[in-house]
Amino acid sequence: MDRLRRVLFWVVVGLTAVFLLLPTLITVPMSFTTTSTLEFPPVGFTFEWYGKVIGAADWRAALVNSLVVALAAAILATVIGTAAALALHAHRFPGKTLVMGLLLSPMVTPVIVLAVGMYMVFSGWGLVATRLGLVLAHTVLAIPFVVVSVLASARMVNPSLAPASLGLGASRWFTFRRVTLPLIMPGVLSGAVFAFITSWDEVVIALFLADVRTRTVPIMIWNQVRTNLDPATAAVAAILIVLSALGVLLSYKIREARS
(Lines of atoms letter the chains of each structure in order from A and count residues from 1; the text may use other names and numbers.)
(Lines give C-alpha, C1' and ligand atoms only; values in the text may rest on other atoms or scores of the structure.)
Protein backbone atom coordinates (compact mmCIF):
# COMPACT_ATOMS: atom_id res chain seq x y z
CA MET A 1 0.00 0.00 0.00
CA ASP A 2 2.83 2.43 0.81
CA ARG A 3 4.41 1.78 -2.57
CA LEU A 4 1.06 2.31 -4.30
CA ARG A 5 0.59 5.62 -2.47
CA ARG A 6 4.04 6.80 -3.55
CA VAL A 7 3.35 5.83 -7.16
CA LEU A 8 -0.01 7.61 -7.13
CA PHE A 9 1.59 10.67 -5.51
CA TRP A 10 4.24 11.00 -8.21
CA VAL A 11 1.69 10.35 -10.95
CA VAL A 12 -0.46 13.20 -9.62
CA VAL A 13 2.60 15.46 -9.29
CA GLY A 14 3.71 14.63 -12.83
CA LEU A 15 0.27 15.26 -14.33
CA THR A 16 -0.02 18.55 -12.45
CA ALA A 17 3.40 19.66 -13.70
CA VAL A 18 2.46 18.76 -17.28
CA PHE A 19 -0.84 20.65 -16.96
CA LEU A 20 0.94 23.77 -15.66
CA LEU A 21 4.01 23.72 -17.91
CA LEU A 22 2.73 22.39 -21.24
CA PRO A 23 0.92 25.61 -22.32
CA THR A 24 4.13 27.54 -21.63
CA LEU A 25 6.63 25.11 -23.13
CA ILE A 26 4.61 24.56 -26.30
CA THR A 27 5.73 27.99 -27.54
CA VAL A 28 9.35 26.81 -27.73
CA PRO A 29 8.98 24.38 -30.68
CA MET A 30 6.59 26.84 -32.37
CA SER A 31 9.40 29.42 -32.48
CA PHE A 32 11.40 27.22 -34.89
CA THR A 33 8.72 26.93 -37.57
CA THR A 34 9.56 27.88 -41.17
CA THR A 35 6.10 29.34 -41.80
CA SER A 36 5.11 32.95 -41.11
CA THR A 37 2.25 32.00 -38.81
CA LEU A 38 2.17 30.29 -35.45
CA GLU A 39 1.04 26.70 -35.70
CA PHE A 40 1.53 23.43 -33.86
CA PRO A 41 3.12 21.11 -34.70
CA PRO A 42 5.69 23.41 -36.33
CA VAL A 43 6.57 23.03 -39.99
CA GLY A 44 10.30 22.53 -40.62
CA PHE A 45 13.09 23.92 -38.45
CA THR A 46 14.82 27.30 -38.63
CA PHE A 47 16.46 29.94 -36.45
CA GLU A 48 15.17 32.68 -38.76
CA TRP A 49 12.81 34.17 -36.18
CA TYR A 50 15.51 34.44 -33.54
CA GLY A 51 17.66 36.28 -36.07
CA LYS A 52 14.74 38.59 -36.83
CA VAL A 53 14.34 39.42 -33.15
CA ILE A 54 18.06 40.06 -32.66
CA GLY A 55 18.26 42.15 -35.81
CA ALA A 56 15.22 44.34 -35.07
CA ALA A 57 16.07 47.68 -33.46
CA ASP A 58 12.81 47.86 -31.49
CA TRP A 59 13.35 44.41 -29.96
CA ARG A 60 16.95 45.27 -29.05
CA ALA A 61 15.86 48.52 -27.42
CA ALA A 62 13.17 46.70 -25.46
CA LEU A 63 15.72 44.08 -24.36
CA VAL A 64 18.09 46.79 -23.12
CA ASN A 65 15.27 48.50 -21.24
CA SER A 66 14.23 45.22 -19.63
CA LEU A 67 17.78 44.38 -18.55
CA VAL A 68 18.52 47.85 -17.16
CA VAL A 69 15.22 48.07 -15.28
CA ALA A 70 15.40 44.50 -13.96
CA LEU A 71 19.01 44.85 -12.77
CA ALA A 72 18.38 48.21 -11.10
CA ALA A 73 15.16 46.99 -9.47
CA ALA A 74 16.87 43.80 -8.26
CA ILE A 75 19.71 45.78 -6.67
CA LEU A 76 17.39 48.27 -4.96
CA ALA A 77 14.98 45.58 -3.79
CA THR A 78 17.84 43.44 -2.46
CA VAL A 79 19.33 46.31 -0.44
CA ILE A 80 16.00 47.53 0.96
CA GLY A 81 14.54 44.06 1.47
CA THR A 82 17.66 42.74 3.22
CA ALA A 83 17.76 45.71 5.59
CA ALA A 84 14.04 45.37 6.35
CA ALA A 85 14.29 41.61 6.90
CA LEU A 86 17.23 41.97 9.31
CA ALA A 87 15.43 44.70 11.25
CA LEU A 88 12.29 42.59 11.54
CA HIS A 89 14.31 39.56 12.60
CA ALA A 90 16.50 41.29 15.19
CA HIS A 91 14.07 43.66 16.91
CA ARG A 92 10.72 43.59 18.65
CA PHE A 93 8.72 46.80 18.42
CA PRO A 94 5.08 47.93 18.43
CA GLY A 95 3.45 47.49 15.05
CA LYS A 96 5.95 44.89 13.85
CA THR A 97 3.17 42.73 12.41
CA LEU A 98 1.72 45.75 10.62
CA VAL A 99 5.10 46.62 9.11
CA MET A 100 5.55 43.02 7.97
CA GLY A 101 2.12 43.08 6.38
CA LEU A 102 2.86 46.32 4.54
CA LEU A 103 6.15 44.96 3.21
CA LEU A 104 4.47 41.81 1.92
CA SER A 105 1.30 43.50 0.65
CA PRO A 106 2.50 43.83 -2.99
CA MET A 107 2.50 40.01 -3.17
CA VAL A 108 -1.26 39.81 -2.47
CA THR A 109 -2.54 43.10 -3.87
CA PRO A 110 -3.96 42.77 -7.42
CA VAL A 111 -1.37 44.08 -9.85
CA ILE A 112 -3.91 46.20 -11.69
CA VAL A 113 -4.69 48.03 -8.42
CA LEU A 114 -0.98 48.70 -7.87
CA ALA A 115 -0.63 49.83 -11.48
CA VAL A 116 -3.45 52.38 -11.24
CA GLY A 117 -2.18 53.68 -7.90
CA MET A 118 1.40 53.99 -9.10
CA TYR A 119 0.31 55.74 -12.27
CA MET A 120 -1.65 58.34 -10.31
CA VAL A 121 1.24 58.97 -7.88
CA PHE A 122 4.05 58.84 -10.42
CA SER A 123 2.25 61.14 -12.85
CA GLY A 124 2.31 63.83 -10.17
CA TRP A 125 6.04 63.24 -9.65
CA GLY A 126 6.90 63.29 -13.36
CA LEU A 127 8.04 59.65 -13.33
CA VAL A 128 5.64 58.26 -15.94
CA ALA A 129 7.36 57.23 -19.19
CA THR A 130 10.78 57.12 -17.48
CA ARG A 131 13.12 54.26 -16.65
CA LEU A 132 13.35 55.55 -13.09
CA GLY A 133 9.60 55.19 -12.68
CA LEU A 134 9.70 51.59 -13.91
CA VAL A 135 12.64 50.80 -11.62
CA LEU A 136 10.86 52.19 -8.55
CA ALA A 137 7.61 50.42 -9.40
CA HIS A 138 9.30 47.07 -9.98
CA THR A 139 11.32 47.55 -6.79
CA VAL A 140 8.07 47.77 -4.83
CA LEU A 141 6.92 44.50 -6.44
CA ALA A 142 10.21 42.73 -5.78
CA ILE A 143 10.88 43.75 -2.15
CA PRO A 144 8.52 41.11 -0.64
CA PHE A 145 10.42 38.27 -2.32
CA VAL A 146 13.70 39.51 -0.86
CA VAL A 147 12.19 39.99 2.61
CA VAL A 148 10.77 36.45 2.68
CA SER A 149 14.00 34.89 1.38
CA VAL A 150 16.32 36.78 3.74
CA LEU A 151 14.07 36.19 6.75
CA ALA A 152 14.15 32.45 6.06
CA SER A 153 17.96 32.51 6.01
CA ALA A 154 18.25 34.76 9.07
CA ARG A 155 16.11 32.41 11.15
CA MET A 156 18.59 29.60 10.52
CA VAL A 157 21.57 31.62 11.79
CA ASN A 158 22.83 31.09 15.34
CA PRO A 159 21.63 34.27 17.15
CA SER A 160 24.66 34.32 19.45
CA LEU A 161 27.23 34.87 16.69
CA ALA A 162 26.62 38.58 16.10
CA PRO A 163 26.63 39.45 19.86
CA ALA A 164 29.82 37.41 20.25
CA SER A 165 31.48 39.43 17.49
CA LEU A 166 30.39 42.70 19.07
CA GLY A 167 31.55 41.50 22.46
CA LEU A 168 35.01 40.83 21.08
CA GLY A 169 35.32 44.46 20.00
CA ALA A 170 34.16 44.33 16.39
CA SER A 171 32.11 47.24 15.06
CA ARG A 172 28.53 46.77 13.88
CA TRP A 173 29.54 47.28 10.26
CA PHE A 174 32.40 44.75 10.57
CA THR A 175 30.04 42.26 12.24
CA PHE A 176 27.47 42.67 9.50
CA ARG A 177 30.03 42.42 6.69
CA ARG A 178 32.10 39.52 8.05
CA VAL A 179 29.61 37.55 10.17
CA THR A 180 25.95 38.21 9.37
CA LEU A 181 26.09 38.79 5.61
CA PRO A 182 28.04 35.62 4.71
CA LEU A 183 25.58 33.55 6.75
CA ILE A 184 22.48 35.01 5.11
CA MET A 185 24.02 35.23 1.64
CA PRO A 186 21.96 32.31 0.22
CA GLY A 187 18.76 34.18 1.09
CA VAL A 188 20.12 37.46 -0.25
CA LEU A 189 21.18 35.95 -3.58
CA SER A 190 17.95 33.97 -3.95
CA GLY A 191 15.94 37.11 -3.22
CA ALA A 192 17.96 39.05 -5.79
CA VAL A 193 17.32 36.39 -8.44
CA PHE A 194 13.58 36.39 -7.77
CA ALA A 195 13.55 40.19 -7.74
CA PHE A 196 15.19 40.21 -11.17
CA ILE A 197 12.70 37.66 -12.54
CA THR A 198 9.77 39.62 -11.09
CA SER A 199 10.85 42.76 -12.92
CA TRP A 200 11.90 40.91 -16.09
CA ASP A 201 8.46 39.31 -16.56
CA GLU A 202 6.24 42.16 -15.36
CA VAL A 203 3.85 43.68 -17.91
CA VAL A 204 0.79 45.21 -16.24
CA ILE A 205 2.51 48.06 -14.38
CA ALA A 206 4.86 48.59 -17.32
CA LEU A 207 1.85 49.15 -19.59
CA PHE A 208 0.77 52.02 -17.35
CA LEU A 209 4.19 53.61 -16.82
CA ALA A 210 6.18 53.00 -20.03
CA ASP A 211 6.07 54.74 -23.40
CA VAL A 212 7.63 53.93 -26.77
CA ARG A 213 11.14 54.83 -25.54
CA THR A 214 10.94 52.88 -22.28
CA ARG A 215 8.83 49.86 -23.26
CA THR A 216 10.14 46.48 -22.12
CA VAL A 217 10.15 43.04 -23.74
CA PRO A 218 6.84 41.94 -22.12
CA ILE A 219 5.18 45.08 -23.53
CA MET A 220 6.54 44.25 -26.99
CA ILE A 221 5.13 40.74 -26.71
CA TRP A 222 1.77 42.15 -25.61
CA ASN A 223 1.68 44.52 -28.58
CA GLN A 224 2.63 41.72 -30.98
CA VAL A 225 -0.12 39.47 -29.62
CA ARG A 226 -2.67 42.24 -30.20
CA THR A 227 -1.53 43.33 -33.67
CA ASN A 228 0.76 40.90 -35.50
CA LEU A 229 1.24 37.50 -33.95
CA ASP A 230 4.11 35.71 -35.71
CA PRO A 231 6.82 33.18 -34.74
CA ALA A 232 9.12 36.05 -33.70
CA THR A 233 6.84 36.52 -30.69
CA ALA A 234 7.23 32.83 -29.84
CA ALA A 235 11.01 33.21 -30.16
CA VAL A 236 11.06 36.05 -27.63
CA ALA A 237 8.75 34.08 -25.34
CA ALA A 238 11.12 31.11 -25.54
CA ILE A 239 14.04 33.34 -24.57
CA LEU A 240 12.09 34.66 -21.57
CA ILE A 241 11.18 31.13 -20.51
CA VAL A 242 14.81 29.99 -20.69
CA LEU A 243 16.09 33.01 -18.74
CA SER A 244 13.41 32.63 -16.05
CA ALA A 245 14.12 28.91 -15.73
CA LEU A 246 17.86 29.59 -15.43
CA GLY A 247 17.15 32.15 -12.72
CA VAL A 248 15.08 29.70 -10.69
CA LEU A 249 17.71 26.98 -11.17
CA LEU A 250 20.45 29.41 -10.10
CA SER A 251 18.52 30.29 -6.96
CA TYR A 252 18.09 26.60 -6.14
CA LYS A 253 21.77 25.86 -6.72
CA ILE A 254 22.82 28.78 -4.52
CA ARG A 255 20.75 27.49 -1.63
CA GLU A 256 21.93 23.92 -2.21
CA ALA A 257 25.61 24.97 -2.25
CA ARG A 258 25.26 27.02 0.94
CA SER A 259 23.19 24.52 2.91
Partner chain sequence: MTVSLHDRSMPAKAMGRFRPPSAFWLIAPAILFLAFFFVFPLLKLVAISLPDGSAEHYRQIFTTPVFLRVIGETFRVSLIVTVVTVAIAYPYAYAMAHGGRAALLVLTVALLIPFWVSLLLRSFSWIVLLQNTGLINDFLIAAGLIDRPIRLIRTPLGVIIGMVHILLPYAVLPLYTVMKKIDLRLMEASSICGASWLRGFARVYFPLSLPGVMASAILAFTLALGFYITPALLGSPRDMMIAQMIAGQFNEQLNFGLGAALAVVLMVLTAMAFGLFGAARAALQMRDRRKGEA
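Owing to the predicted nature of the structure, the values given are computational and were not obtained by experimental measurement. Between two forms, the rigid core is defined as the largest C-alpha subset superposing within 1.5 Å. Numbering follows the first chain given and starts at 1. What changes on going to the form predicted in complex with the partner chain:
Show the other one: the form predicted in complex with the partner chain, since we just had the form predicted on its own.
Only a single chain is listed, so you will not see partners or other molecules.
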Protein backbone atom coordinates (compact mmCIF):
# COMPACT_ATOMS: atom_id res chain seq x y z
CA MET A 1 0.00 0.00 0.00
CA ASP A 2 2.72 2.38 1.09
CA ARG A 3 4.84 1.37 -1.89
CA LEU A 4 2.00 1.75 -4.34
CA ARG A 5 1.31 5.24 -3.05
CA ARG A 6 4.94 6.21 -3.47
CA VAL A 7 5.11 4.90 -7.05
CA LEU A 8 1.87 6.64 -7.96
CA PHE A 9 3.12 9.89 -6.44
CA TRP A 10 6.33 9.91 -8.48
CA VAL A 11 4.45 8.98 -11.67
CA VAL A 12 2.18 12.00 -11.18
CA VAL A 13 5.14 14.29 -10.46
CA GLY A 14 7.04 12.92 -13.46
CA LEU A 15 4.10 13.44 -15.80
CA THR A 16 3.75 16.99 -14.52
CA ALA A 17 7.40 17.65 -15.33
CA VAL A 18 6.88 16.26 -18.86
CA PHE A 19 3.77 18.45 -19.23
CA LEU A 20 5.85 21.49 -18.24
CA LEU A 21 8.70 20.76 -20.64
CA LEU A 22 6.88 19.28 -23.64
CA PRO A 23 5.85 22.48 -25.49
CA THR A 24 9.32 24.01 -25.23
CA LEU A 25 11.10 20.80 -26.21
CA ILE A 26 9.09 20.06 -29.36
CA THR A 27 9.38 23.59 -30.78
CA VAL A 28 13.12 23.53 -31.38
CA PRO A 29 13.31 20.28 -33.42
CA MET A 30 10.27 21.30 -35.49
CA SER A 31 12.15 24.32 -36.81
CA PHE A 32 14.52 22.02 -38.73
CA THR A 33 11.86 20.17 -40.72
CA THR A 34 12.12 20.11 -44.52
CA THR A 35 8.35 20.01 -44.95
CA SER A 36 6.33 23.17 -45.46
CA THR A 37 4.01 22.38 -42.55
CA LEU A 38 4.92 21.96 -38.90
CA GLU A 39 5.74 18.31 -38.30
CA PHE A 40 6.71 16.42 -35.22
CA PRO A 41 8.87 14.42 -35.40
CA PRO A 42 10.54 16.69 -38.01
CA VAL A 43 11.26 15.33 -41.47
CA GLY A 44 14.89 15.70 -42.58
CA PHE A 45 17.10 18.54 -41.46
CA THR A 46 17.45 22.06 -42.88
CA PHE A 47 18.43 25.57 -41.82
CA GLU A 48 16.18 26.94 -44.56
CA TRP A 49 13.58 28.36 -42.14
CA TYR A 50 16.26 30.19 -40.17
CA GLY A 51 17.63 31.64 -43.41
CA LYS A 52 14.14 32.72 -44.40
CA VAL A 53 13.58 34.51 -41.10
CA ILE A 54 16.99 36.18 -40.96
CA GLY A 55 16.79 37.14 -44.64
CA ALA A 56 13.34 38.74 -44.43
CA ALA A 57 13.41 42.53 -44.15
CA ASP A 58 10.29 42.73 -41.96
CA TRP A 59 11.65 40.23 -39.42
CA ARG A 60 14.95 42.13 -39.31
CA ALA A 61 13.13 45.42 -38.75
CA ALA A 62 11.06 43.85 -35.97
CA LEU A 63 14.21 42.45 -34.38
CA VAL A 64 15.81 45.90 -34.36
CA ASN A 65 12.65 47.42 -32.85
CA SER A 66 12.51 44.74 -30.17
CA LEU A 67 16.17 45.18 -29.25
CA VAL A 68 16.04 48.99 -29.14
CA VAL A 69 12.82 49.08 -27.13
CA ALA A 70 13.87 46.34 -24.68
CA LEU A 71 17.29 47.89 -24.14
CA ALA A 72 15.89 51.39 -23.55
CA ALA A 73 13.11 50.12 -21.27
CA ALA A 74 15.61 48.02 -19.30
CA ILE A 75 17.94 51.00 -18.76
CA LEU A 76 15.12 53.37 -17.80
CA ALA A 77 13.45 50.87 -15.47
CA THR A 78 16.76 49.95 -13.86
CA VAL A 79 17.68 53.58 -13.09
CA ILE A 80 14.23 54.54 -11.78
CA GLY A 81 13.67 51.25 -9.96
CA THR A 82 17.10 51.12 -8.31
CA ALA A 83 16.76 54.66 -6.96
CA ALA A 84 13.29 53.87 -5.60
CA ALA A 85 14.44 50.60 -4.03
CA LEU A 86 17.34 52.37 -2.27
CA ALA A 87 14.94 54.96 -0.85
CA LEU A 88 12.57 52.24 0.34
CA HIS A 89 15.45 50.31 1.87
CA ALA A 90 17.31 53.05 3.70
CA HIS A 91 14.59 55.45 4.77
CA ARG A 92 11.40 55.68 6.72
CA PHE A 93 8.93 58.18 5.41
CA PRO A 94 5.21 58.76 5.65
CA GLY A 95 3.17 56.69 3.21
CA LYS A 96 5.98 54.19 2.62
CA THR A 97 3.61 51.22 2.42
CA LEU A 98 1.47 53.12 -0.06
CA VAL A 99 4.49 53.95 -2.24
CA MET A 100 5.59 50.31 -2.12
CA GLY A 101 2.10 49.30 -3.21
CA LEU A 102 2.20 51.75 -6.11
CA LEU A 103 5.62 50.51 -7.26
CA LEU A 104 4.52 46.87 -7.29
CA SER A 105 0.98 47.28 -8.65
CA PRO A 106 1.90 47.19 -12.39
CA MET A 107 2.85 43.56 -11.72
CA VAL A 108 -0.71 42.60 -10.70
CA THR A 109 -2.75 44.84 -13.01
CA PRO A 110 -4.19 42.86 -15.94
CA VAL A 111 -2.05 43.77 -18.95
CA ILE A 112 -5.07 44.22 -21.22
CA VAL A 113 -6.35 46.97 -18.88
CA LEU A 114 -2.98 48.73 -19.02
CA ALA A 115 -2.88 48.30 -22.79
CA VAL A 116 -6.22 49.99 -23.50
CA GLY A 117 -5.62 52.70 -20.87
CA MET A 118 -2.21 53.55 -22.32
CA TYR A 119 -3.64 53.44 -25.83
CA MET A 120 -6.23 56.09 -24.95
CA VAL A 121 -3.76 58.36 -23.13
CA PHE A 122 -0.81 57.88 -25.49
CA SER A 123 -2.89 58.60 -28.60
CA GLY A 124 -3.61 62.04 -27.14
CA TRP A 125 0.11 62.60 -26.53
CA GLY A 126 1.22 61.43 -29.99
CA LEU A 127 3.01 58.42 -28.50
CA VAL A 128 1.07 55.72 -30.34
CA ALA A 129 3.05 54.05 -33.17
CA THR A 130 6.33 55.37 -31.76
CA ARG A 131 9.18 53.46 -30.18
CA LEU A 132 9.18 55.97 -27.32
CA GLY A 133 5.59 55.03 -26.44
CA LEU A 134 6.54 51.34 -26.27
CA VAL A 135 9.61 52.12 -24.17
CA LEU A 136 7.54 54.10 -21.63
CA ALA A 137 4.86 51.40 -21.45
CA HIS A 138 7.36 48.57 -21.02
CA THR A 139 9.25 50.55 -18.38
CA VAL A 140 6.04 50.68 -16.31
CA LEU A 141 5.81 46.87 -16.51
CA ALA A 142 9.49 46.38 -15.67
CA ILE A 143 9.89 48.76 -12.69
CA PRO A 144 8.36 46.30 -10.13
CA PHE A 145 10.84 43.57 -11.10
CA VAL A 146 13.81 45.89 -10.64
CA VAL A 147 12.49 47.16 -7.28
CA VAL A 148 11.98 43.63 -5.95
CA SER A 149 15.37 42.46 -7.16
CA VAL A 150 17.35 45.46 -5.83
CA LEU A 151 15.51 45.42 -2.49
CA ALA A 152 16.37 41.75 -2.03
CA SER A 153 20.02 42.42 -2.61
CA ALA A 154 20.12 45.63 -0.51
CA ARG A 155 18.79 43.65 2.47
CA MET A 156 21.91 41.49 2.39
CA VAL A 157 24.31 44.43 2.63
CA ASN A 158 25.83 45.38 5.97
CA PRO A 159 23.91 48.57 6.84
CA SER A 160 26.84 50.30 8.58
CA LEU A 161 29.12 50.41 5.50
CA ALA A 162 27.58 53.49 3.84
CA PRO A 163 27.51 55.56 7.07
CA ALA A 164 31.10 54.48 7.68
CA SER A 165 32.15 55.78 4.26
CA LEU A 166 30.32 59.05 4.84
CA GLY A 167 31.83 59.29 8.30
CA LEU A 168 35.32 58.94 6.84
CA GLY A 169 34.62 62.03 4.76
CA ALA A 170 33.51 60.59 1.42
CA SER A 171 30.86 62.50 -0.48
CA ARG A 172 27.41 60.99 -1.00
CA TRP A 173 28.07 60.43 -4.69
CA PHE A 174 31.44 58.78 -4.00
CA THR A 175 29.83 56.57 -1.34
CA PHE A 176 27.08 55.56 -3.72
CA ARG A 177 29.47 54.81 -6.58
CA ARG A 178 32.22 53.07 -4.64
CA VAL A 179 30.40 51.47 -1.69
CA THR A 180 26.64 51.04 -2.14
CA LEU A 181 26.43 50.36 -5.88
CA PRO A 182 29.09 47.61 -6.04
CA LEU A 183 27.39 45.86 -3.11
CA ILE A 184 23.93 45.87 -4.67
CA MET A 185 25.21 45.28 -8.22
CA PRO A 186 23.98 41.66 -8.46
CA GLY A 187 20.43 42.82 -7.69
CA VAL A 188 20.68 45.71 -10.14
CA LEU A 189 21.95 43.48 -12.95
CA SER A 190 19.44 40.69 -12.46
CA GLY A 191 16.71 43.35 -12.26
CA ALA A 192 17.96 44.71 -15.58
CA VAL A 193 17.87 41.25 -17.18
CA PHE A 194 14.32 40.77 -15.90
CA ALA A 195 13.33 44.18 -17.25
CA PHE A 196 14.82 43.39 -20.65
CA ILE A 197 12.99 40.08 -20.92
CA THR A 198 9.72 41.66 -19.76
CA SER A 199 9.86 44.05 -22.69
CA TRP A 200 11.30 41.50 -25.12
CA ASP A 201 8.37 39.10 -24.54
CA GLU A 202 5.59 41.65 -24.21
CA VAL A 203 2.82 41.41 -26.79
CA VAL A 204 -0.51 42.76 -25.48
CA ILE A 205 0.54 46.39 -25.01
CA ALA A 206 2.59 46.30 -28.21
CA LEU A 207 -0.52 45.13 -30.10
CA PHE A 208 -2.21 48.39 -29.12
CA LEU A 209 0.72 50.79 -29.31
CA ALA A 210 2.78 49.59 -32.29
CA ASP A 211 2.15 50.01 -36.02
CA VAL A 212 3.74 48.38 -39.07
CA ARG A 213 6.94 50.41 -38.68
CA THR A 214 7.38 50.02 -34.93
CA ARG A 215 6.16 46.44 -34.51
CA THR A 216 8.28 44.09 -32.40
CA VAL A 217 9.13 40.40 -32.77
CA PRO A 218 6.21 39.19 -30.57
CA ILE A 219 3.78 41.09 -32.84
CA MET A 220 5.26 39.33 -35.88
CA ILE A 221 4.84 35.96 -34.15
CA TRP A 222 1.28 36.86 -33.16
CA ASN A 223 0.40 37.69 -36.78
CA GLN A 224 2.03 34.49 -38.03
CA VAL A 225 0.28 32.30 -35.51
CA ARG A 226 -3.08 33.88 -36.33
CA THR A 227 -2.69 33.47 -40.10
CA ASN A 228 -0.48 30.54 -41.06
CA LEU A 229 1.49 28.11 -38.99
CA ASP A 230 4.73 27.36 -40.83
CA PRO A 231 8.13 26.13 -39.63
CA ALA A 232 9.48 29.71 -39.91
CA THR A 233 7.50 30.53 -36.77
CA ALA A 234 9.10 27.57 -35.02
CA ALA A 235 12.51 28.88 -36.13
CA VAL A 236 11.76 32.28 -34.54
CA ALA A 237 10.49 30.50 -31.42
CA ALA A 238 13.71 28.48 -31.24
CA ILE A 239 15.84 31.63 -31.55
CA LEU A 240 13.86 33.31 -28.77
CA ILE A 241 14.04 30.25 -26.52
CA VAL A 242 17.82 30.18 -26.88
CA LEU A 243 18.01 33.94 -26.13
CA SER A 244 15.83 33.48 -23.02
CA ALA A 245 18.03 30.60 -21.90
CA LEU A 246 21.09 32.85 -22.28
CA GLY A 247 19.31 35.50 -20.20
CA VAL A 248 18.57 33.00 -17.43
CA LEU A 249 22.14 31.76 -17.51
CA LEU A 250 23.38 35.34 -17.24
CA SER A 251 21.20 36.11 -14.23
CA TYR A 252 22.31 32.89 -12.50
CA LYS A 253 25.95 33.70 -13.16
CA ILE A 254 25.34 37.11 -11.60
CA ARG A 255 23.70 35.52 -8.57
CA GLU A 256 26.59 33.08 -8.28
CA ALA A 257 29.09 35.93 -8.40
CA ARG A 258 27.38 37.45 -5.39
CA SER A 259 28.01 34.48 -3.13
